[in-house]
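Below you'll find only one chain, the form predicted alone, shown as structure tokens.
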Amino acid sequence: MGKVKDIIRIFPALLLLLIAPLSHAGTDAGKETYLKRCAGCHGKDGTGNGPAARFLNPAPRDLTAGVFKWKTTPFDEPMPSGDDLYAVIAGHNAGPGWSGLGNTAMPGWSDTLSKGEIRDVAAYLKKLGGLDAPRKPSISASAGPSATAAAIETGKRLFKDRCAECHGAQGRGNGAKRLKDDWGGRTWPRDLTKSWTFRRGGGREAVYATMTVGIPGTQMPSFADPKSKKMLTNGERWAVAGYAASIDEPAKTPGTDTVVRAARTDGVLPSTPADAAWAKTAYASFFLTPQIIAGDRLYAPALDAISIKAVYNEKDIAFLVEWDDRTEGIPRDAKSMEIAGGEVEPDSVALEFPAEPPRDGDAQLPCFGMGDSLGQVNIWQWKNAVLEPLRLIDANGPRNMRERDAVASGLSANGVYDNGAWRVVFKRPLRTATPEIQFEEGRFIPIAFAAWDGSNGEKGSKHVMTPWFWLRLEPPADRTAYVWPIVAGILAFAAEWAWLVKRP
């Protein structure tokens, strides 16, 4: 019996001896994986000073500071849970083609690292940040009330009162404040119409969690904090989350489709962004990436996606180009300069076509970056400027550009900025007498896009862009395709009736 008591007495010590080496081994394994996978951005010592850091916006997190923005523990609990660290490393379904933190360079690692490796890295991050285990459990965001129409209307009212100052009247992140985080970096309120950019993940539950916990190190407060003037009850937070989820625009989320489909109409084409005729046409949306190929490169883009609609009739074609931009680029405007923190360039957008699109079997295309010596491109550029708002450019590369008369080509454009979004309409005849792109029904025509955020100091070759996609002028539906099934049905019915009548 005495031996049993001795074993029971020394059991905790034996357990510690067993656990300590395992914990140390896990930390060492996590460090090895961290140095291999993470140090390029976050630095060998975790201070966010890796060799890639100067090219990234936002900057990589300083993991030694012990402040983690994306956590589910309460606002008055500074420590994240182990699951929080695991989730940030593993990633989630943030948006098309990306499982990491939305609008950042932080990827999701679940397709590269095993669950054990991710847990080891999470343990190593705790060591880097000097993190203790949280004293309070994580909040639950899975049992909220239903998002009824009345609740959404309540959420809309509360949003206008509590959130619009930063997030803008329509939730596009175009509030009238210049914001910085605790590390001195420029921050922008989230565009709530683009849930695919949410770093905690999209949906009502994710918005509720962010409102309840807040985002440490930023101006996003906890609306559950009773000391805050903006404090909301649990039901009110769910109502605002329901409203935020309701203004999401999934139809403008970039996907895998690579074709802009221009719809045929027999009427007059819409000539302004507000024309109701655009509502009958579907969007095609694409990711925008920074131009880092040549010239003045852009490493810190502010624009991330662009959406296009197109319609045509027997004579003309029109494009509606939309993109979200938190600031209207107005040069020498005091308010624009205050928000931008310096000089402001005009906002701008461009459509690009090869001057001679390839025929079937010919895969040769000029470079989408303003053409090259092997192929010329036509560029339609609209700019938020009083002088020269529209330019028509032929280019064989950035250093070989020639401007032509847009009026002689029949090209026109007009744009409107409204609550954090630009909408620009381009219009031109299908066929011109000038040597440039000619639009043909049913044919796949390469098309690319570029955009400039003037408040981000973008001009010239410093901009965001897309590679080549496709434009197709969809032929009108063959109405006989609907007639023949009806005729066949009538004939079959007549034959059946005749057979029944002749039966003895």
Second form
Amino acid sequence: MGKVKDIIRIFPALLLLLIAPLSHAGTDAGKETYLKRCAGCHGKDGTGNGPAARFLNPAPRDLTAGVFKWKTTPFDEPMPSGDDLYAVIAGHNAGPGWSGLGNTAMPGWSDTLSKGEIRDVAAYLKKLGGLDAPRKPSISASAGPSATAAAIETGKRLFKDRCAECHGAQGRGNGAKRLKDDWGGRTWPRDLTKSWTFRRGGGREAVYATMTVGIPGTQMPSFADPKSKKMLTNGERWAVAGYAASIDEPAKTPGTDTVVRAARTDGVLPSTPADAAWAKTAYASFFLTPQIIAGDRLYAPALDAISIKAVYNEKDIAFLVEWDDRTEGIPRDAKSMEIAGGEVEPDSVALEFPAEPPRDGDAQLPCFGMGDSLGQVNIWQWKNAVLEPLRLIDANGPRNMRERDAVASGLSANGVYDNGAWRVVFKRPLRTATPEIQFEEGRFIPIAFAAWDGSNGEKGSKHVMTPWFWLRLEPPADRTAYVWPIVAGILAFAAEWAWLVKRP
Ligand code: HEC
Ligand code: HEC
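Any chance you could show the form predicted in complex with heme C after that form predicted alone?
Zooming out: every chain and molecule, the one shown earlier first.
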């Protein structure tokens, strides 16, 4: 009897516990957390006008507008679920070094805030935005039909028809349109080969959810809307999601690499980006970050990562530099100018080396931003330009640059744009008679990169870049390492055989 009494006594509390997660009346408990952690971007009043907002693309959301991009409720239900708000605040896409919304400034908060604090701040957002409870349940984006080869083939066909106009024929986001979101900000269709940039995270389920729900406030529609001419059946959406997940290129995810390992070959070096020989070498990939240190600064970059391969033989070294760029950026080309919304500068990429890499690993390196008075750098710059496509620059800082004859030092470059990706091959003799970087096997040589997206108004000091990383010309694998175990095996076999033969 005592037990029953106890249950009756705590029943109202149990009922409250059950109802609490369903109740959508916002509360003030999270206000303090909001003002401390969120207002800097989203603004004190939640309208997205915090002091940091003008530097960010995508912009911090106006949380009072009732438009949510990363929800799981259906396309015809504008309100997010309580779990959606929780998930987006706690952190969505665990990309390299980032637990927030992939490739945006929106951090993930699960390391900083307790579960209770996240719940409170989510409840405060409901109050701030005057949000109602959703009337429709969330979609289910698990346990889809398996992604067979045939389904992926179907998905590929549907992708060409429904997605390529915005996401490009190979999914690199190089659609033939200039897009704006409902808040007037420029948006770029996602590069589907880079799942590390996805807000919702990579994989088939996440893509299926995005296609089904759409991305409210942007031009990415829902493909589940029966009123739309673009509507896809459930099975078709799974097929497209399977195809989209299959074109991801995880081998080019930046974040963990620090060394470009040049492989030794005895043959001729590849001199075009299309050369099949490149397939044998692995990529090293790095984040590109906007130049905001000196001169004309860049705040809304369009390029985010760069991938490099290198091979060398006894005479020369060749680099393959690859980066995705949604626009080929042809100066004075009408289509390029339409997408850029103005003048177009040539796209460009540069490799940078210290002219004399220090022998001692701890020694001071020149500033990676074009060197300094103490340390000279050599810059190899390739441009998508008919005249002067290749420049060789010695620099001791941005105001102290001298051009040199690239041909005299044997430097050449060759660039090709294909469906949203630039591939440029640089080639040079390992050693030159001129005073500049000399490539030596086995040494760690500092290397840095810069890139310009000419359709994004990038030129001069307005560009994206990396800090110093390393290049190492890997000595050929020691062949005796493979020979000795074989010799030892033969000797052991011979000894055993001799012993068997000798046995009476
Ligand atoms: C450094 C800037 C920054 C801070 C700090 C920040 N946000 Fe954001 N937030 C953003 C940006 C940028 C977006 C837009 C992302 C997009 O468009 O995909 C965003 C989007 C959101 C969204 C919309 C998600 C959706 O589904 O559309 C919510 C909700 C949100 N933030 C809540 C918060 C909360 C709560 C905090 C504090 C705990 C916070 N943000 C702190 C930058 C920030
Ligand atoms: C009219 C243009 C348009 C079409 C058509 C379109 N998309 Fe998108 N898509 C976008 C834009 C714009 C974004 C980025 C929105 C943002 O985050 O601001 C996007 C983003 C995405 C994302 C990223 C989601 C994430 O988590 O970050 C995926 C996946 C995606 N689209 C898949 C598709 C697929 C698959 C199709 C075809 C069935 C398609 N899209 C058709 C414009 C389009």
